[in-house]
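Next up is one chain by itself, shown in structure tokens, the form predicted on its own.
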Amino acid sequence: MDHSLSTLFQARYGAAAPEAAIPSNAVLEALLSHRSVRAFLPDALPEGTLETLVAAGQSAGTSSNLQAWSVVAVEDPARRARLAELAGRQGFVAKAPLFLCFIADTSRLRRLGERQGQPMEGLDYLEAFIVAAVDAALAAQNIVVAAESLGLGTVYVGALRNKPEEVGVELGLPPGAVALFGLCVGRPDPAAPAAQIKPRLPQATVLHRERYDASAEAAAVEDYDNTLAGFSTAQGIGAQGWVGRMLKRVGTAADLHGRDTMKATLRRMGFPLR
């Protein structure tokens, strides 16, 4: 398989890599491959890999020093199962050996102040939890990347935040604590079709000089939605391009599937968000 960054640039935009003096390696090949997998053998990982995960996680950047996240680590068929029908009814959910379950977690600190006789203040408001959120998603990225070179093969879950509440439950999450995001971490079903690197939006829709500047967007995401839809077309999954499934996903307050109360859930669960 060709994965010179020519290739992969063709893969992820539909468009050739420009014109640069960037020597191809190993970490820059992995990262333009990425592909979600949601068809996974069910043998056990082996011993340490759950470990060498997280400390892949703990290496990455954290505000502050705070490190306001935590992982749950589920590998109980019945857990996996039951957090299967809270996140949507996916079964791979179930079906992924090892399923990680990303925390904002606030609650940390609190229980640090309650010990030293200190109110911890700052943690009642908003920023604190986008610290939180963000700490969660730098980690969670880190091992995305350190499983891949492991041969192993993830897909994110963001369905978890259907039903936090449930999901805290079924997971002990003390008050300060929500799950954002899930993460089936396994080997790929090698017969399972394989999973292929879906095209993003042109970079000029994303990358901005100095200065935010939309002008050329209508064109570029014009000619994103048609490659789209002729990616989805290949991969026998409808020819619906990405503005159709934008309008669909973020069009009305019921696209949200119940997260446009997400404001007054978090509250219930301990973050004050003021």
Given for the second form:
2 protein chains.
Amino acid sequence: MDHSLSTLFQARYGAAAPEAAIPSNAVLEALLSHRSVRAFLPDALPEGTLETLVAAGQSAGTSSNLQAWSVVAVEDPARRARLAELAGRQGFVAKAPLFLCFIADTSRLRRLGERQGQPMEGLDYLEAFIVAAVDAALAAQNIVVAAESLGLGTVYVGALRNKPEEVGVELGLPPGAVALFGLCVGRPDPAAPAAQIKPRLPQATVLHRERYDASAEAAAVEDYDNTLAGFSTAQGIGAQGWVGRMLKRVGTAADLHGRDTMKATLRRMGFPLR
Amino acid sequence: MDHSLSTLFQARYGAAAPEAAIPSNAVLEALLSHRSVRAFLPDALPEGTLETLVAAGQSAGTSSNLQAWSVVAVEDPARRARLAELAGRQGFVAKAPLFLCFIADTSRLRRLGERQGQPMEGLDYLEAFIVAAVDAALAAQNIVVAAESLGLGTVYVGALRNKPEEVGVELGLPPGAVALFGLCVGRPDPAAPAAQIKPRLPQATVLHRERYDASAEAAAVEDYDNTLAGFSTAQGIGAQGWVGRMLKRVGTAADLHGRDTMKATLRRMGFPLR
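Could I have the structure of this protein in the form predicted in complex with a further copy of the same chain, to go alongside the form predicted on its own above?
Let's see the whole complex now, leading with the same chain.
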């Protein structure tokens, strides 16, 4: 058993950790060590960092090589402050030196069709939005892994979906392009408490073999609720478990912070979603 | 300039490669070296591989810790063959020893709500499907990176969306769960020609600074069309550029291979998409 991988499994799953049965390596340890960082030094990133991150992002898979995503890199402090305001007033969006806005982008293919005199009817369907969203997410995750390998910290900002049209105006997005989520990138502030590895649901609830099986789920979720409450207590943010948070996050339409109008909004932004 | 990173940038972008201005590391080189593998040895993976891959997947970010994804790991050869048939008869799906089906999964949160006597109304919205799709994609990309670090090859299989209901029946998916895409995992067949790094669009078309800017796009896309045609010729699959492929892939509804009915299908599968 590899000690470091085993330690990382323990941090990720607590008592429910699977055995670390295979030899570890630097990439696995980097992936397993991930934690979100929300306190950043304001220092600009070294020259060439952004290009390297984007190259990592473009190296991810993309559906049929459509490459239906873009990224808008925001460094201007005033724009970061405006985006922080739009994204539920999350102060760290203004503080991180680089804020990446990940765009589900069918507009590039539309423009290609226009130049070729071809309507690109396939882009009118929900399927095209799914492709663009998945492409953007695959690229983003590679960028997170690349950033962490450079000693940088990151945190995703889903609240960029609270006001997609306002964000689109701020970023000058054309029709058929929407900011799906943001990513703060910067050097972690050493004066802030170090971010810890967050426990996740026991593997048995997420990993199914051959066919989906939820028979052991209720007990596993209860265990996880306790694990997460213990983690939260240790982090000094109160004994919040998973169940209560989930009920508060998707219990009612109001919990979506305006995202219950997403379908109409996307249609206005050039995604017909047929 | 780091030589190896520079070489990888060249492979990814051809003549349009940005300068590799920062020191490289093992993780960056792994990310930049990605290529899809479609020829696998049939050998089963070492014990503990699957659990390690899933731990890497669960270490990715997830919207508000909702963890709205699952993975069904298919090893049974008969089931792999049936899934290969459903996924556009892609033979490598049947040949790879492990086929991972990534599930956008709101059903776990629905079941939680049922146990708590809470309707979970937020899950009725398109937003919930977006969260689940993004969660699944972030996890999947971490799994790709982890698999490659273990010397394994992978290829995404989007064609699992051609027949989502049939795939759902095969995998026993409950309402509110849909297989978004698959991933073949296995040891690359050394007898097959080695997969090469595929060129992507020039960075300037994907990376925007401060605001979206498509002014240099048409020329960059033309360059890329030539780069990709050259790559295809070198791979022995004819001088196919990007533009022609894109027109064939999203030009008409028929090009979507049945995915033009995705919205109605998802509704039948328990995603109201309000």
